[in-house]
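A single chain, nothing else alongside it, follows as structure tokens in the form predicted alone.
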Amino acid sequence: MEYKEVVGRRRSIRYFQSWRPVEREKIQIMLEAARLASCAVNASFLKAIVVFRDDLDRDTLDALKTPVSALNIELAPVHIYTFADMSAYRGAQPRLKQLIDVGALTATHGWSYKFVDEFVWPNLLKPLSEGSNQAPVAAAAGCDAGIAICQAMLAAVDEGLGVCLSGFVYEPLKKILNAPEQWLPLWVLLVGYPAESWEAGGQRPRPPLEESFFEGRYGKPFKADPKVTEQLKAAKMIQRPAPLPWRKQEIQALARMFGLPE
């Protein structure tokens, strides 16, 4: 698919073909997409542990469920538990020098080994790597991890998979996942083949562009150009809005298939 269509087709899929395994190569594609995401100081803030649902015992699986995610967790054959690595700033000094070596950071923008050693490291990165101020560390880690997760989700959609980002209960998983203490639990990315149509009833309602984005200052909306909107519809980024007329019937059929209340 073209990129714009991938963005437009992404849905939070909540009905998965629970019986159908996901190919390992498709999981690798998702992880590679996450690995290549933009990240501050070339630090890999996102860490993730892939768990195949059927490898979990019943007690653990049940303990992971929340009132809003129980069915999602039960149906999704692959769980990718994501974390923000709060220690990722460590080692930033040599990584920045590596970016200089490969031509990503250049002298035209003021970068040099000396600049890294004498300004960036002591004034910015050293305090962060030592954890003297956790707020900016958490903000950067969460932001960068979110970017990487998003790229993994879009890669999954491009591979014909369904995805749903969900909260999860971490305590039952601690011993199983053995994640380091400095990893902050974020979300579980549920992955599988959709049992519902990929449209899932249509594109979810979102506020108009002008309500969220501004030009120059707050209060001056960034005006959408109707011509661009039509171009995005043609490119399938903007799609038919929910609810599509057959959605209720689809949900009823899914409920009957999975033995769920209607």
Contents of the next structure:
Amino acid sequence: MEYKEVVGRRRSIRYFQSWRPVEREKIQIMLEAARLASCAVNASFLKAIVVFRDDLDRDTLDALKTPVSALNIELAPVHIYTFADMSAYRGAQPRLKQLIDVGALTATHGWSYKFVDEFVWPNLLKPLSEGSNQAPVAAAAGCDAGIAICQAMLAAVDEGLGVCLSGFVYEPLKKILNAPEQWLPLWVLLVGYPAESWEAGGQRPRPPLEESFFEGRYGKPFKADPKVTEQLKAAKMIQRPAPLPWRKQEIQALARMFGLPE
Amino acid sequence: MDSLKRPIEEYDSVKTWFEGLRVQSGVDPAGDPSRLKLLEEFCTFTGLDPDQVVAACLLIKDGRETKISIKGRRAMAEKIAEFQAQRSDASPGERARRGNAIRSFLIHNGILLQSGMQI
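In place of the form predicted alone, the structure of the form predicted together with the partner chain is requested.
The complete assembly is shown below, putting the previous chain first.
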């Protein structure tokens, strides 16, 4: 599938084929996509633990459920518990120098070993790595982890899978997952084959481009060019908007199939 | 029926339910009269009228600030499970339908409830 179509097809899938396992190799593809995501100071902020639902005992599975996510957690055969590693700034000094070695950070842009060793590391990154100011660390870690999660989600869509990010209750999982203390729990990425059609009722409503994006200064909307919009429709990035005419019937059928209330 | 002081369809919560079914779920409530019968049966089972069933899941402060009561909702979910299990002679699908009619009633009255898969 072409990239634009992958972006256009992604939906939060809330009905999974609970009985159909997800191939381990597809999970690996998702994790590789996450691993290759852009990240500040070449730090891997995203950490994740893959749990195959059927490896959990019933009590643990029940304990993970929130009122909103209970059904999704039950339906999705794979749960990827994601965390932001608040200690990821540690080791940034050699990693930045490695980026100089591989030609990513270069003298043309002012980078040198000396700049890293005598300015960037001691003045900027070392204090962050020591946790003296948690707010910027959390912001950077959360943002970069989100970028990586998004790449994993798009890779999943490209593999024909459905994905949905959901909140989770960490406490009952703590002992099982054994995640380090400095990992901040983010979301659980639920993965499975969609039980609903891939369109899932159509592309979700979003505010128009001009409402969220600006040019030059706040208040001057970034104007969408209708020709580009048409190109994106042709490339299937902009798709039929929800609700598609048959969505309610689809939900009724899914409710009957899974024995759910209407 | 003791718990009902007037015809069940006259209760506000029942009107809200039917409106929700029509508008949000695309279901014609008149198409399946057994829904109302099940709700009536549940009201008898709990000794509450439909509005009281909803109110039992809420925390209402000073008559305005309304929140879902964790305890109240949990207790009602257990009641529904009990109600559903009552008909041991019925098929699993029929039992699920009994419980889901009540869940649907509460859901459309703003009480988030999930039944889990019943297949």
